[in-house]
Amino acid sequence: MRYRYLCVLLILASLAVRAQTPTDAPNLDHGKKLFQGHCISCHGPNGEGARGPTLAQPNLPRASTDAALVRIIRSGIQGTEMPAHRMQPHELTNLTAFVRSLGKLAPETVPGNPARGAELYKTKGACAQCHTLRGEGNLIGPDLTEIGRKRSAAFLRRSITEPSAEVPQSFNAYRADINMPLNFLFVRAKARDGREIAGVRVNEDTFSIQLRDLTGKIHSFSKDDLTELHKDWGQSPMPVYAAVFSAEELTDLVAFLSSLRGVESR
């Protein structure tokens, strides 16, 4: 009797281990269905990037290993729109394998003239007033040095013509340890001495807040010294460029931004 009981325990333990660490080959078709159900609204139908970053690349900055990618899918990324997903082990395996397969797709073909787009970036667009590129420019908006590796051409075009449509929606109150693209918040503050400051939140805790105004100057306030504090979630100070650029110029500017992939784009 005791022997039979021991055998049952061993069988159950074996099944539990097998359920936690499946040995079957990944099912890419199943992984694709999971991706379509959970991921395309943020990452695009083919992982090309939308509100979420591009997944169709050989090396994912936040997930250099399958184990890291599984952790992100399971736990999400705090302070961003990436949620946690409750999935069975075999579902995580299949989804991870499918995401990895996206890195084997041919790179997106983007029309336009990047050289002309680079000139528009510097002149007509005056983009460096708000954005940093390879260490040059302002820090009001996101750093664009690697934007072509992180976002699709369609996303970039929409960000230029409808800026507020693509502002990251992070609703965590205090995140000083992540960069602005993950936690962008435009703030309007009025101090007791009459000063009115509008700008991008740089840092915030329970008692104070620091803002960078549209000239790049940093302002620090104790919240006790403020009479008003408005947080404009989902709003962007970026101008709407739809009427600024011609259709051809917009195509060239998007081509330039899509070419920005960090050191390799120099």
Contents of the next structure:
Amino acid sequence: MRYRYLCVLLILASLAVRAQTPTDAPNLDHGKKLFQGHCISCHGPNGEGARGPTLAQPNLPRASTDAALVRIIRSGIQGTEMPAHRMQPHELTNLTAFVRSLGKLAPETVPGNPARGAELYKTKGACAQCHTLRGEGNLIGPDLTEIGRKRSAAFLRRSITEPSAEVPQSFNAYRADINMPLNFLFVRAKARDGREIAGVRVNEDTFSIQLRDLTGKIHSFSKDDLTELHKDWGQSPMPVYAAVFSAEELTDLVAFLSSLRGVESR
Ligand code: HEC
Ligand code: HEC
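Output the form predicted in complex with heme C next; the form predicted on its own has already been displayed.
And the full complex, kicking off with our chain again.
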């Protein structure tokens, strides 16, 4: 009888101890599932980067601390395509731990010859006509100084062969008329005085619009002075280079773009 009591007591005691053990150690498997469900469409299956930047790197510029990472996941990044996510505290813990584990993966190895790619960027591609690299070039397309830290090789390749496939933009209706650095909206305007301008929208409000034409010149119009205004969402003024480069040249160009990692690559 006494023995039985002892057994029950022991079982109760062990249960109590178990209840006290901290259970908030992050569950990476659960974090991975959340990542697959919510994040890979933009950041890639292994966080290698696509429409959203590469998360598989040891230092995330906007999320240097776990608190900052949680804040980004919960609130998104205003004025960009990074959306807010509703998540429970334990989900945030597990997802954050999984995102940090991606930072320990070895960086993507990219085939090709970056030096030859750099040459093609300058010569055959004439990419500087529209893009800036370390302060040199034009502002019609995005600055490419750190593009290798933001995008996977596969995404970069597609940017060159199919520029309209992924045009950075915001789908938030309330932001559609607001100037955003990464919002490349291609616009065609016709003015009463006969001027016809095609270019990238720089700024717009209810009454006026500013465009940068493909030579880099800025044009400002009062909307009253326009007879036509076409917004070509999802279209890119970037030429399709699929037929311009050979397969080998394309590989070298992607290797060059991948090597552009900002400060580290200087
Ligand atoms: C619809 C696309 C999209 C989805 C879905 C998405 N992101 Fe993002 N994310 C972005 C974009 C775009 C940026 C870059 C914003 C900018 O700086 O312009 C970004 C930025 C980030 C950053 C900042 C990285 C840095 O450079 O410091 C983190 C961290 C991040 N996302 C984590 C996540 C996580 C975790 C999920 C899933 C819960 C997620 N994102 C889902 C598009 C997305
Ligand atoms: C006539 C102007 C123009 C030329 C020339 C041009 N681009 Fe672009 N590029 C753009 C614009 C505008 C965008 C943004 C819209 C888009 O995604 O297509 C862009 C986007 C890109 C992107 C995607 C950037 C991102 O953040 O995802 C890459 C990579 C790129 N260009 C590389 C190149 C390379 C390499 C060349 C030369 C072989 C080149 N571009 C030539 C205008 C140009």
